[in-house]
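This document starts with one chain, in the form predicted on its own, laid out as structure tokens.
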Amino acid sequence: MKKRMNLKALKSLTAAVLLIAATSISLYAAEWKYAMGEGESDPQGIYAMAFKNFIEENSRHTIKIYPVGSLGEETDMMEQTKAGILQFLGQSTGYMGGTIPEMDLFTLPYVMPTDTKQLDYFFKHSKAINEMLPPIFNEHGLELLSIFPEGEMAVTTFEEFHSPADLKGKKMRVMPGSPILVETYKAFGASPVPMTWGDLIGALKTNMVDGQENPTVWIEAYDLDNLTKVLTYTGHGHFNASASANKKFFDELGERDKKLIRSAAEHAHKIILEEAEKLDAYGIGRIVRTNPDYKIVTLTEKERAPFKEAAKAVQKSFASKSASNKKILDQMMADLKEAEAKTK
């Protein structure tokens, strides 16, 4: 009789434990909000959807995605994330320089390589990204999850240019929030005009600006080739993006959820590295097929030389702004040198 009572008690206890566990999982299931500066089919969207799918397949949590324009401009989304209204943020590094000055590192001209193998190695192994930037993000109320490339920058204009002299007086739209982008186009001879993405289309249609820069996936997707006449590869940089979380939200999570989010970020990072190169090629391929009269120019090394020379002043300016800027730029250059050596 005693054995039966013990067995019965054990079964009751087991059932109670399972019920408590199930209830706890249900209670802690949450809907997290993720806003980004691009659409769901764009690189940031591909990253976000891979992140979302991993979270939802490996937990009871769900993620609601807010694409570009859903919650205001880039600065609005940044403020909402820092305030804890949003849990996650996907944003171009070019927009972040005004908030996190060190992020202008990724918009410096003629620093990042154009070789995709070198880029992949750099973004996976860089000490500047993986060791130096996370505590800097923490100071701004954010938890850095990933930084990844979206494609080589191309410049679209109404007229051909082959030298800084050709750009003299040309009004070039640049992303707002990045002092380095303004300095870059001034160094290149142009007159930079900081402008939100929402205003760019109208500005091109009304000739308020004479050109802009973006990776080809964006140029093709949003018909920027049909609003200009020439696309030029200058080799001056890549378009990069970041994914981050609100730090307070992240810090208050249990270890299981922190590990889940880190794993989701690693998964999404791998996916976007595989897809970004395809998207870049797809963008230029579509432009060639659908807009055969559109002129595509690749500057020669000789033509790039004066742009590279002008870029040195911008790099020096970035380093001179703070000890933190100089330290992270020095580490980035070391990381890129390692990436070049490792991918030969």
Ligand code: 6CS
Second form
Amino acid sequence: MKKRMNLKALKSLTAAVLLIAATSISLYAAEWKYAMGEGESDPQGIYAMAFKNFIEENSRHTIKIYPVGSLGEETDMMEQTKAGILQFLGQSTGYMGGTIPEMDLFTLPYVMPTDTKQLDYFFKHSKAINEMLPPIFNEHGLELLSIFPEGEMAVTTFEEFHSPADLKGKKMRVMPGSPILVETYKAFGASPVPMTWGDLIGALKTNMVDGQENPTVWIEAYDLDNLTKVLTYTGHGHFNASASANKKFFDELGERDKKLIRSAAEHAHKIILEEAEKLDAYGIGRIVRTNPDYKIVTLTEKERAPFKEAAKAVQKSFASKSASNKKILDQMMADLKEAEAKTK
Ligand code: 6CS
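Having displayed the form predicted on its own, please output the structure of the form predicted in complex with the named molecule.
What follows is the whole complex; the chain from before opens it.
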């Protein structure tokens, strides 16, 4: 009888301990910091807000979002994330190639398609992104969560250009973290000027630069069309962004929180990909409506030919920088071929 009593007491004690442990885990509430290179209504903000809402609706954790400028320049944020000052980072890929060389994959000229259906398929199924980049991010102390598109690159300048000769000597601002963007605009005949976003508006107003590139949704949102005279579609590139976490922070989480973060990233990725299909049309539509005199030029295939020819050397240069660059570029080309075939 006594023995049975002890066993019963032991069982209820164990159950109580397990219940306290379970509730204490679920009651554990942290505030995680998420910095990004854009504002809350921009594409990176749409992703970040969807990520935040998912985390806060499915746990007791909260996410504090720091839009661009609130914690310094976009260039500082990767270091702050790697140092663990921030738990999450939303960053434009054009700021990352200098630190993670393989990330210049996304700034290569005439590699990414401009067709939104192909892009959607690519960003959902790419082996280069989903299998090859995560271990590379880990080597840099980061845990990759997502990479997504923000729109076709459009070039805004003060004078029309239709050939590399027209760009000779033109000081073209490029995002500051990408050796490939510098090589690209040199190959296009221009004089590239790496510059953070925070310095660009002033540089355009004082003619320190003669032009810049960005997707139309950004050009319109930040009034770049009113600071230049003509917007040119060259078809050479696409603006992409990433979301990642500090690896040490992520690794030290329990399985429940790791799963929560992965699910939040998946949810946000789905939302921004749906949004991304509309961004280009939305951006150019608003520019045409709000700035009807602004000149829009679309280079013909004939006019694009010398730019495409020049781009081949830049693609070769990227692949020659390391075996890893070559391997991931080969995989990306295969992924893009599959995306084209599956979306015909
Ligand atoms: O041109 C730039 O630097 C900025 N452009 C975009 C589309 N997002 C953030 C980035 O800093």
